[in-house]
Each structure stands twice: as C-alpha cells, then as structure tokens.
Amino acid sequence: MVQLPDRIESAAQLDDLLSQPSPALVEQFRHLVGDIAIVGATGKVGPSVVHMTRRAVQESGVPRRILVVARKPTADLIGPGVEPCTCDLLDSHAVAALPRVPNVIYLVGRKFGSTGSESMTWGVNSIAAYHAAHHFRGSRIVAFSTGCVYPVMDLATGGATEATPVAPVGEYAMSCVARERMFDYFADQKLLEVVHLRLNYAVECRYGVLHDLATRIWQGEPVDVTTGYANAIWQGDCCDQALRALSLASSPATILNVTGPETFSIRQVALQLGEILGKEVTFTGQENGLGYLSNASRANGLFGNPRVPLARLVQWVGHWVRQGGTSLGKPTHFETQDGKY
C-alpha cells in the first residue's frame, strides 16, 4: 500500500502520484491481452494515463506495445516502450494509417471554448469519436465521457446512476452525447467492445474543482455557493480506474460512473481549504441544491473507493497553492448549470 504523504511539495512529486498504478492494475496487466493505444494523450488526463500505463506494464513484467496518438505527441509522453504517432482524428485518411490494437483508451474531447464555436465541438465529439470505432474494429475501447450527459441532479436524490438516461443541457453535453453514440453504433452491431467512462470530476493539485476553490479564496474572490454540492476523484484513481475498465468492455456498450464516493459540500470544502491558506472565505449566491451529481457505487463496488480520499485532496490542493504551485490555468466552471462553456 502506498503511503501517501502529508503534501505534494514539487510537480516531478506530483507527476509520480499521478501515475502510480495500483497492485490490482499490474496484476490485470499480466493477463491482458495485446498492445495499448492512448488515443488522445495531450489533455489535462492523458499524460497521466500515459505514464501510469508505461509503469503498469513494466511492473507487470510482461512487454508490450504503448502508442500515444495525438495530433502533436509532446517529449514527455515519450519514453521506454512508448511509440508516438502523429494523428488529427478528424483526418479519416490520418486515423486509417494508425496501427490496430486490441486495447484502446479513448480520451479526445472538447469542452472549454465551445460557445461560440459550437460546430467544431460537435467535429471534435462526433467525427472523430467514428473515426476512431470504425478504425479499431474488433478492439476494447475504453471511452472517456463525462457526468454532463446526465441532466442537473438534486442532491436529494443521491445523484445520476448509470440507469439515469441521458437529458443533456447545452450544446457540449449534447455532442457528448453524440459521441457515445458513435461508439455505440459499432457496438450495438458486436464491432467493437466499449466501456463508456462518465467522468464527474477528476482532480489534481494544478487543475479541478478543489484547484478552482483555492485560486479563488487565495485571491480573496468570493466563492459562488449556488451549486453548492460536487462529486470529485483524485485524477490518478481515474486513471487507474479507466485502465483497469478494459477488462469491462462489452457489446452492447458498458456504462460506468467514475468519480468518488463523496457528494460534498462547496461552502463546507471551501472553509476547510480557507484554514489551510489562511484565508477568510466569503461566499455569493445560496445554495440551490442542484448540480452534475453522480453516483459511483458501481465502479467503486468493481474497484474499491478511490485510493485518495477527499480529506486528502483538500490538503494537498490547499498547500499547492499556498506555496504558488503552478496551475494549468483552465477553470473548470463546475458551477455552470446551464451547458455553456
């Protein structure tokens, strides 16, 4: 069992908790069958992923092959048993060139940006989202979604299950939509085998909810508390939890809720964080009790509960930015509840 420390002092520290791979993700790694492509690898998740499945096959002691497709593969991708290849998905010509493999990540997506530009959101979501199930024919795909395709939940009701259907807000969530149903189509006719990851949220020191909180009270902005409820998992459980979510793969489609066990309080959080930056916290709005609330029991039940838990995170992030750590400056706008992004 890892021990985790007390806080995350420098990026290379904060790199490797990203990327170590749990004992029950090596061990899979020795039965899995065939070589990885990380399809998309350049994003806020991706670099991890990449890492973390480096780490995983060398610990497994079973060699094989690690692609990292991206339209511009960047040098810290590569390393060890990781081969880039250079690839704009919304090329179809581009995507058929890639080499097969029985093992694909999925992880292209676009959100920030989006109003104003909708058509290339829906191109980026939906174009190559079919290019890349009709090139890996025959493959497991695990395919990163998101909690936005859920309607905006009360916390009365504990949250979106994997049962809840899809009621999108907005034209992202909508083209997020569009995208599981371009792997859906290759799965309804048994082409490919597909997990559909609805991630809701993923956090690290430099980016999330928790980073948002503490850049706010840090810089003494009041925090708006009218979605006042959240769900977060430390982005390298999510990792973790996505790798080892090949073996779930299925046709039809499998869909998972990833994110952690908790449905915490933003006003509550936000204190915390305000004692660990030594900061008075002020507050806007009132709580409305609605927000993109999801329900994890199934993948924690299949995986455990993330290996980091929430009391941690608030540390870590707290103490990040106490010291001016860096951030990746990408808000994450979770108190958005009207689609626009």
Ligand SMILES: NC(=O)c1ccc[n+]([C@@H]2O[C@H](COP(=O)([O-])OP(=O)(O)OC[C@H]3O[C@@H](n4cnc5c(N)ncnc54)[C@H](OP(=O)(O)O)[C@@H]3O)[C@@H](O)[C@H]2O)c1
The other form holds:
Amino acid sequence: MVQLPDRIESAAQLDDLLSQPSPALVEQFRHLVGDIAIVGATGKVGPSVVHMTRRAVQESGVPRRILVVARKPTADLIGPGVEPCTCDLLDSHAVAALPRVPNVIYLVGRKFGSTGSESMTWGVNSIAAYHAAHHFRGSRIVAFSTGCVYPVMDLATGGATEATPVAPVGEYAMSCVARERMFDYFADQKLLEVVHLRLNYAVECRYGVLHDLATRIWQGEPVDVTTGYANAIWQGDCCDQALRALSLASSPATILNVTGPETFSIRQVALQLGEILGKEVTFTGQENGLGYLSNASRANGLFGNPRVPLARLVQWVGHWVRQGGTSLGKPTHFETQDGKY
Ligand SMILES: NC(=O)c1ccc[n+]([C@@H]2O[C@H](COP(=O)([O-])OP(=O)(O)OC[C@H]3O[C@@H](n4cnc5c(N)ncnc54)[C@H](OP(=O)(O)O)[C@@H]3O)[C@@H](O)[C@H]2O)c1
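The form predicted together with the named molecule is what I need now, so please give it after the form predicted alone.
Below, the chain from earlier opens the complete complex, with every other chain and molecule after it.
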C-alpha cells in the first residue's frame, strides 16, 4: 500500500501520483497479450492513462508498444516505448491507417459547447466511435462512457446501477448512448470485445467537482446546493480501473460504473473545503435530492475500493487551491440536471 501524502505541493508530484499503477494492474500486465492503443489521449484523463500504462508496462517487465492516438499528440506523452499516431477519428482514412492492436482504451468525446453545436457533438461521440469500432474489430476495447446516460437519479435510490435502463437527458447524453451503441453494434456480432466504462466525475487537483467547489469558495462565490449530492473518483483510480477493465471486455459488451463508493453531500464537502481554505462558505438553492448519481458497487467489488478516499481528495484539492495551484479552467457543470452543456 502506497503511503498517501497529506498535501500535493507540485504538478510533478500530482502527475506522479495520478499515474501510479496498482500492484494488481502491474500483475495483470504480466499476462496481458499484445500491444495497447490509448485513443483520445490528449484530454483531461488521457495523459494519466498514457503515463500509467507506460509505468505498468515498465514495472511488469513485459515490453509492449503503447500507441498514443490523438489529433495532435503532445511531446510530454511520448517516450521510450510510447509512439505517437496523429489521427482525427472523424477521418475514416486516417483511422484505417492506424496500426491494429489487441488492446484499446478509447477516450474520445465531446461535451462542452454541445448546446448550439449539437451535430459536432453527435459526430464526435458517434461517428468517431463507429470508425474506431470498425477499425479495431477483433480487439478488446475499454470505451469511456458517462453516468449521464442514466436518468437524473433520486438520492433515495442509491444511484444508478448497471441494470438501470439508459434514459439520457439532452443531446450530449443521447450522443453518449449513441457512442455506446456503435461499439455494441460490433460487440453484439462478436466482432469486438467491449467494456462501457460509465464514469461519474474523475477528480484531481486541477479540475473536477471538488476543484470547482474549492475555486468558488476561494473566490467568495456562493455554492449552489440544488444538485446537492455527487460521486467522484480520484483520476488515478479511474485510470487504474480502466486499464484493469481490459480483462472484462466481452461480446456483448460489459457495463461498468466507475466512481467512488461515497455519495457525498455538496454542502458538507463545501464546509470542509471552507475550513481548509480559511473562507466562510455561503450557499444558494436548496437540495432537491436529484443528481447524476451512480452506484459503483460492481466495480468496487471487482477491484476493491479506490486507493484514495474522498476525505483525502478534499484535503488535497483544498490545499492545492489555497496554495494557488494551477487550474485547467474547465468547470465540470456537475450541477446541471437539464442535460444542456
Ligand atoms: N473527466 C470526467 O470526469 C468524465 C466524466 C464522465 C465521462 N467522461 C468521459 O471520459 C472520456 C475522457 O474524458 P476527458 O475528461 O479526458 O474528456 P476531454 O477532456 O473532453 O477529452 C476528449 C478527448 O477526445 C479527443 N477528441 C475529440 N474529438 C476528436 C477527434 N475528432 N479525433 C481524435 N480525438 C478527438 C480530444 O482530443 P483534442 O485534445 O484534440 O481535442 C481529447 O483528447 C470522455 O469521452 C468523456 O465522455 C469523463
């Protein structure tokens, strides 16, 4: 068990923690067959997946190629054993030119800016997924999806399980169901083995639900508690679970909710952050008991609870914001209940 620090003081320390593979992942990589492609590697989550994969390969002692597929692969992602593949997933010819590998982590997506630009969101979330599914026939794919494919849930339900029927609200969420269905189309015909990773809010110090709350409090803005509850998972745990989920790929597809075990009160966490930040917290709205809430019992039963508990995440993010740590400047809009992004 790795000792978790009380605080994260630098981007280098943060990136190191975010890319730490679990012993179970390293062990799995000793037996995994074939090379691996990380598709959509330049977003918020992709770089952590790339660096964790590199470390897991190194620690496993079994060399394998890691392909970083992106429109513009950045130099920080490339290194020994890690090869860039420049590719716009909307361009079928470019996708057809990609090397075919047995293991794929698929992170391509579009969310923000969807309102007013719906066709682009549908294009990225469905056409690109179709191209990938078609090209990587015969492979195992862990396809990042979202808890937003479920309906907005009442707190009393305990959150959506994998058995909860999809009922997407708004065009972004609908297009995410389309993304899943593109992979399902091939998985149902036994042409592809798939895991849909329905993620609810990866968090790290520079973005995420906790960062959004801390930033608001630091700036003296009120916290709206209408969406009064949320789930979150340390991005390092999310990446670890995503890579370990390669062993669960199946046809038809497996569905896996990925988030932390805690459904937390925004109000309570805001007060904890306020203490760390030395700021008084003010609130607007009133909890309506609804939110995008997911139940991750299945993933946590398979992998164990995430390595970083909520209380430590709160501590890390609070100190990060207080010390003027960098922000990606990408708010999550976790409070949205009407599906408009
Ligand atoms: N982060 C979360 O908390 C969260 C929560 C729920 C679900 N998810 C899902 O997890 C996935 C990864 O999340 P994220 O936060 O890293 O998303 P993100 O920051 O929006 O990154 C999306 C990635 O998709 C790539 N992309 C978009 N269009 C592309 C195209 N035409 N060709 C090639 N690449 C393209 C982007 O590349 P560029 O850099 O070139 O734009 C970027 O690397 C997303 O699909 C999202 O649905 C994330």
